[in-house]
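Just the one chain here, laid out as structure tokens, in the form predicted on its own.
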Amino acid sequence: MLSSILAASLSMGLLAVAFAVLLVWASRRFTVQEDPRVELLANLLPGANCGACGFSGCSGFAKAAVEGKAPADGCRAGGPGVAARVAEVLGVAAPAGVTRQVAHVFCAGTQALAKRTGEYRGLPDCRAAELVSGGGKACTYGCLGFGTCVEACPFDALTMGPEGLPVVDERKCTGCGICTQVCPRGVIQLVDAGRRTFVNCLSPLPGKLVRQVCQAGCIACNICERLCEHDAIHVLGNLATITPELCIACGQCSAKCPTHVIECRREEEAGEALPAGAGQAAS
């Protein structure tokens, strides 16, 4: 009886040793060697894992970049500085023309200035409200104001202002673009950091219809176009449109705009956390 037990124990022990040796051999034989550049790139990235690059976090982007499936400037949150370092690690030319971008809210229709068609009683989410008669806001092109963008921002660069519009802190904004993706009306867009003049309205409706729903909308009066000495602003499709490359931010258009929808920040204000319209010139 004792010999049977010893034989069984010995057999089990030998099997265990054999399986251990087999596992060691298999792990060495089938281990996929990861390119050391993947870890290096992952350490260079912001580490926010925001997913704005289209991959599963920073490690996913790092692996894709090494495999040639992602461009060197694919990390929006990192901006041009990170893009240059990624290119250096990959041994490719640094991306040309990469500029830092930040989010901007193209709407000045505060709670006091934008009319409402009713009271929305549902999920406090802009996407849900858009499905229910536009959340009760009369202007179908303006910010719904439920703060979905604020909740989605992984960098705490967005807050809800006291007048019911989101406020962008450009010092924290990385230009990842997540807020632009969750906004159902496209009110938030990415712009070059340092830009100082904006038309905070997206409504293409005639001025008469705009006035019926919002006191802060563009009414296509053409005053701004006539005033601009640099041919930087034109009314296209009932909406004033600025060519940033031509604009010198003199503030004339903002000062004379009858609805104060044109925002012109002072140079020292560029990059600060400003509510919509805070940088307008006095009229």
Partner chain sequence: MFAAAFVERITNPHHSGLKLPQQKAATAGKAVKRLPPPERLIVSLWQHAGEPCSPLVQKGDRVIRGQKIGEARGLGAPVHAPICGRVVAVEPRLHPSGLWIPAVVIENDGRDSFLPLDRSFLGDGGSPEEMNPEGIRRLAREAGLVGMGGGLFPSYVKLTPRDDPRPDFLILNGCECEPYLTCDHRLMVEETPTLLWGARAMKRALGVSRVVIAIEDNKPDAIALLRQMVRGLPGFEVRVLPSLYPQGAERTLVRTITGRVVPRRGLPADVGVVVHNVATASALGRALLTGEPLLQRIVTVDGDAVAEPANYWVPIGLPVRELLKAAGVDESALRQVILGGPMMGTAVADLDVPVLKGCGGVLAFTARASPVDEAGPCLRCGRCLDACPQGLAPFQLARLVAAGRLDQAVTWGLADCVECGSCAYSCPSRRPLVQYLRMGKAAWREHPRPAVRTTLPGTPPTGQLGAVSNGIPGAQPRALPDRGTSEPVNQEQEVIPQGAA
The other form holds:
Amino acid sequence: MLSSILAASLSMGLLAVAFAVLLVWASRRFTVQEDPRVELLANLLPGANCGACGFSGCSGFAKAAVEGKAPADGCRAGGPGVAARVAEVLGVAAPAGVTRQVAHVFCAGTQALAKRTGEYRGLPDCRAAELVSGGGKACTYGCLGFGTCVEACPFDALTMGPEGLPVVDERKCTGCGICTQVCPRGVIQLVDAGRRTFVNCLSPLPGKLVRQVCQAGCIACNICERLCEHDAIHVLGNLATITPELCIACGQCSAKCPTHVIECRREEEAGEALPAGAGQAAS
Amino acid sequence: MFAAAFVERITNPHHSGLKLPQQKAATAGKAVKRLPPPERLIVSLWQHAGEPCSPLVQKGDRVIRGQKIGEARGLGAPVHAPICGRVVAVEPRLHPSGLWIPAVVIENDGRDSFLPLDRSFLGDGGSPEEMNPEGIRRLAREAGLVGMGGGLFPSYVKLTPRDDPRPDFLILNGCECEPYLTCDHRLMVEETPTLLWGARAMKRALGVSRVVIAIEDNKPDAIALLRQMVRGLPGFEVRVLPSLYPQGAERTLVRTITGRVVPRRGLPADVGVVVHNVATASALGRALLTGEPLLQRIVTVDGDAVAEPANYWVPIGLPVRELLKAAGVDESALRQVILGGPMMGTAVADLDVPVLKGCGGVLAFTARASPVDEAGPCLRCGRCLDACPQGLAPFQLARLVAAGRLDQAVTWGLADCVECGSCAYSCPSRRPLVQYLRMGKAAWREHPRPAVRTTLPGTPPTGQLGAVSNGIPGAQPRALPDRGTSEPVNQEQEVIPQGAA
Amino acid sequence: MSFSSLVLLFVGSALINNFILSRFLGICAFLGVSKRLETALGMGAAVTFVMTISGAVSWAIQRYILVPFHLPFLQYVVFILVIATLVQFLEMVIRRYSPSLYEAFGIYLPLITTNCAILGVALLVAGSDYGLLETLVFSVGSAVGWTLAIVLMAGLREELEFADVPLSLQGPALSLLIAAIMSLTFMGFSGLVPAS
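May I ask for the structure of the form predicted in complex with its partner chain now, the form predicted on its own having been displayed?
Below is the entire complex, every chain and molecule, led by the chain shown above.
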């Protein structure tokens, strides 16, 4: 009995020591020097692996940032908050002038207001429809409304509204910009969060032609330009263009716009420049 | 039967083609009709691969027939006024591609004067064989010649022989494999002398020894006539090909006629072959003989909505609506209009788009001929594999594109797709395969269209046509029903006549 | 031990008594790491390495320690010790030489430790009267069979990624169905060797 306990303990002990020696040698021999900051950064990032930074997933960005290949504010989904914390970890100055960005749909051509010339019957994808005579919408600058951006959004921040235009949930939007890349017409663009005035049209056609295709297009009538007391809106190339830095969102131009293409949000409606990181916390 | 099919697949890995319903009987036997003088033409400044032309005229100017009204910038072809009249607008107009492209709108003033092209640089010789090759190219450029089979590639470029390899074969493409279209057929029958004159000039310009006129066997009258006419022309030959789709696709044609295989992403010129459409040759002949630039072309007007299906001589820039009216189309019954053939043509959403230089047909259908089919799931039946003339696996490419795996799709040969539409036509589930492939190709090329959107009118879109191998950007292959019904159908789009809604 | 019986042993362990598809061992990693062909191959290689060496080491321990000292009741403990050590060792090596593979394995590499397929090989060897050569052939055959199954699965799942799967079948449901069908097809291999 005793001998069998002794034999068991001894054999197990010897085997364990042998294996321990092997592992100690291996850990010396195959040691990897890894920068602990990489893991630190990987935990800071949103973790959605959206790829908007241009690296493979969040861990890829973390590695690139530590190696100095990616800027501290490279994570577009994380916004300024993440950028500041990344900068802190990396020991560089916090990037200045970074504001949270959100997607905005620059088209007001709802199903009721934009003329349709044909009925598109193919693949329900804006990128495919765009290649067939413009996809059936008479205006070739407006939203086609097949929801390619909605499907592409990794943060669930886009939904297709009842009137055939996508709606951005600015609390969920992280400004990663993937929707802007899939939109074949560039209708979705990134804007600073908290901006309150928008000209929801991209058509550079003369007013006469815009009128033919859409009731909610900018016809370059110049009324807004004349009304504005702050020199914040100008008609450039047949399209009213707002200078956000000068605009005080008084709402004058929006009220008088004959095609109601200028959107002016009241203060409480405007997506505030949410504290950084709130975007992903909410989702 | 299966054994034969198997042997065929083993011995000819590139499948020979599809048998499509021809639908040519209504127009093939009729002489080409003339239209009454048009009231107003919309001459688009973008009718070629390359950047749009710069306008040479302004609103209010008077132009005479043959006058150059748009000059090409870089690669391209100028456009000319097809009628005498007054320029009422130079502004963006809807183009068949769905883009707004600058166009010159000319109102007919009923006069009839003509400004012929300068032909002094052709040399003294009367026959094409004695002409100056450089002069022929220059005339082809000045006459605004482009590939009239739909490619719209400037012809003078394809008349410039490469140094390596030197071209030794000229193929004149008279296959016309698309259903319905008979414009090239009628042209070969009615314009044979100008066609051969142009062909001889092309032979001279390229310095090739052999010219093959390729015709499908469904055009016996054209074959007989051309056979008789080329007798006595050294190096000329008429080759009869079976009526299979896509027999007229450049790569297929080169392979069938010469046995040479055009390399992936290459051009026929890479294997010493130049392919021109017969209509282009005829237009060159006309320019050489009369000094008339490319002002008009033969267009097949057919489809079940057309009361008088026939071929018409159509001035470039005629609005499609006018052409349909002349052919007796009742717009209220109209459901769908396709520019070009049913397989590769463009479905247009607006009837005010003009006829371009490469438009061989205008097909108008009623609701009866264009039923809506829902796409079903892929059955993995493999018919698209058999149908693809490029030997690709369209179903797999479509799935890869849908999943966003473009890099993998490209290794599977996405870039070699010629968008002939055979796969979509063969698909029993009616899957819009070509649309997936086109979408993938566009994304892979980092399609420049979004950039165009933000430019201002008058600023040219860049590089859009140049990148497309076989058609204007809107050209869209689509499925034809293969369940024995008579009418090919465009699956993608229909036209709701204005005012009806 | 003739050559032909070694071949039979190999084929039998790889195909007929495939560890995943007929013994149903090592399912965890089979479902976990079969999303990408590349990682599946890597996992297969790792399992092959661990399985072969642990099979041989277990055989040696069984024959020269456990049996002579009448300690067969220590089998489980000792074999787990052997496997755990080997996995630790392998983890360090992979981390050093192929960080991307290391990242792709994630939690599944340490999980090889508790992969019942590997313990299964050790125990089956211990319970048999195999010599060293047969043990090696059996271990390698089992590992190859395991790799084959996971690679096939990964190939299928890569295809599935761009298929229109009905909502109710998406994810694990379809994976398990596929595994079941693969298992059924592998049953066909039992006809390879005539029953004697």
